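Take a look at this single chain in C-alpha cells; it is the form predicted on its own.
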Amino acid sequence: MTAFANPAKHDSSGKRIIVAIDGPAGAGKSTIARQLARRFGLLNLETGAMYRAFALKALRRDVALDDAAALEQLSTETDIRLEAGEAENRVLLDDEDVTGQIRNPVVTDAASRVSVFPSIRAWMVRLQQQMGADGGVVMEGRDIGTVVFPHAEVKIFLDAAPEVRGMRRFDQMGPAPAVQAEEVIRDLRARDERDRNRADSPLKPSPDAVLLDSTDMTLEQVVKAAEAIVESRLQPAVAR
C-alpha cells in the first residue's frame, strides 16, 4: 500500500491517533470521515471503497458472487490501493483508477455480497491494517472499531433510520435515477440484514464506541457532533 506524509495530531503518549467510524450503509460515514480528516489533520481511508473495487473486478470477470472459492482465488490476483486526494480518495484497482465506477447501486450491492465471506474479509482486514499501521488516520467501514483497529483511540458508530439512509442514497443518484426510492430503501434494508447477521464480523457497535444517530440531524450538526466526540476523547492531543 502507498505510504503518505501525514501531519496528524498525536495523543498524549506521542502516538498518531486512529479514528474508527463504523455504521450501516447510507449513514454518512464517508462524509464524516472526510470532514474529520480535514479538521484533525488525518489521512482518510475509506475501506468500503476497497470492497467495492473488488466487487467491480468480480463483476467484470463474471465471478459468481456466492462462490467463495472463486472469489478467494480472485483476491490473490488483485491489487487495491487508495491514494489520498483533496475531495476524496482515488481508488486504484490493479493500477486502474476506478474511483468513478464503484459508486453505482449494482457495484454497491455486489460489495455487500462478497464481503460476507471470511476469506475475503480476512484479506481486506490485512490490507486495512497495513494502511493504518502507523496511525494518523480516519478509517470507516463496518468493523473498524471491532476487528480492524479494536484499540483505536476514538470509535464512533454512526447510524440513522433505514428510511432516512435510503432517501439519502436516492438523492445522491441525481435528477433522473434509474430506480425508485422504494427500491433503494428495500435494497438497503436487505443489505442491513446481511451486514448485521453475517457469521464473520457482523455489523455492531464496539462496546466503547460513541453512538451517533443522525436520523434527525443536518450534516452540519453531525459534523459538529463527531468533532466534539474526537475532541472529548483526545483533549490532551487537541489542546496542543
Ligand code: DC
Contents of the next structure:
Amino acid sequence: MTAFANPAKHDSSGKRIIVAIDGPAGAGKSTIARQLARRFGLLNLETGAMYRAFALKALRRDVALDDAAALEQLSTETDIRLEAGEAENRVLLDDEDVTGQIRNPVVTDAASRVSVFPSIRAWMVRLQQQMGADGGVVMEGRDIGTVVFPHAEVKIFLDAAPEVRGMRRFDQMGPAPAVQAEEVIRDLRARDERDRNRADSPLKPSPDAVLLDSTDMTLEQVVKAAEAIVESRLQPAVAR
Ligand code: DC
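Starting from the form predicted on its own, produce the coordinates for the form predicted together with this ligand.
Now the full complex is given, and it begins with the chain already shown.
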C-alpha cells in the first residue's frame, strides 16, 4: 500500500476522515471518488477492483463460481493489494499487476458472482478495513457505509436510473462498441439484481448515508454536490 502520509482533511476531532461511497454499477462512483480524493487530499480505494481480481483468479484456475468451498480455499492462497494512483487504482493479484485485465464483461460478471459468499466478503472486508484504518481515504463499493466502515464520517449513496447508468457505460465504450446498448443495460440490471438481493451485505444505503440521485444531473453537478456533502462534515479550523 502507498503510505498514508497525505495531507488529508480532518473532521472536527482532528481525525483523518473516511468517505464511503456506495451505489450500483455505473452510478459514477469511481469518477466522483477520484474527484473527491483530489479535492480533499484523500487516497481513493476502489473495492470492486479487489472482487474483480479475485474473480480473475477463479476464472484462470477454472474454479466454479458457485463453489463456495473451493472459492474459500482459493482465497487462502491469494494476495490482493490495491495501490492508490492519480487516475485509477493499481491492482496486484499475487504481485502481478492485473489492472488492465479486470474490466471486461466476463470478469465483471464473475466478480458479482464470487462476491455473494460470506467467507469471501469477510476476507475482503478485513483487507479493506486494514487499508482504511488510518483514515484519509475515500473508499467506494457496495457495502462501505454499511459494513466496512459503518462509522465513516461521510457516507454517500450514489444512484441513477438503470437506463441512464447503462447508457453512460455504453458511451464510455468508444466509437465502435462490440455490444448493443440494450445488452449493456440488461447486463447491468442483472448485476444490480444480484448485488441488491444477496443475503450477505446486499447493496443498500446505510440509514445515515446522503442519497445522491444523478439521473438528471451532469457530472459537474454531481461532483459539486458530493464536495458540498464532504465540506459539511469538515471543520475548516483543523483541515489542512
Ligand atoms: O464496483 P465494481 O463494478 O467494480 O464491482 C464489481 C463487483 O464486485 C460488483 O458487481 C459487486 C462486487 N462488489 C461488492 O460486492 N462489494 C464491494 N464493496 C465492491 C464490489
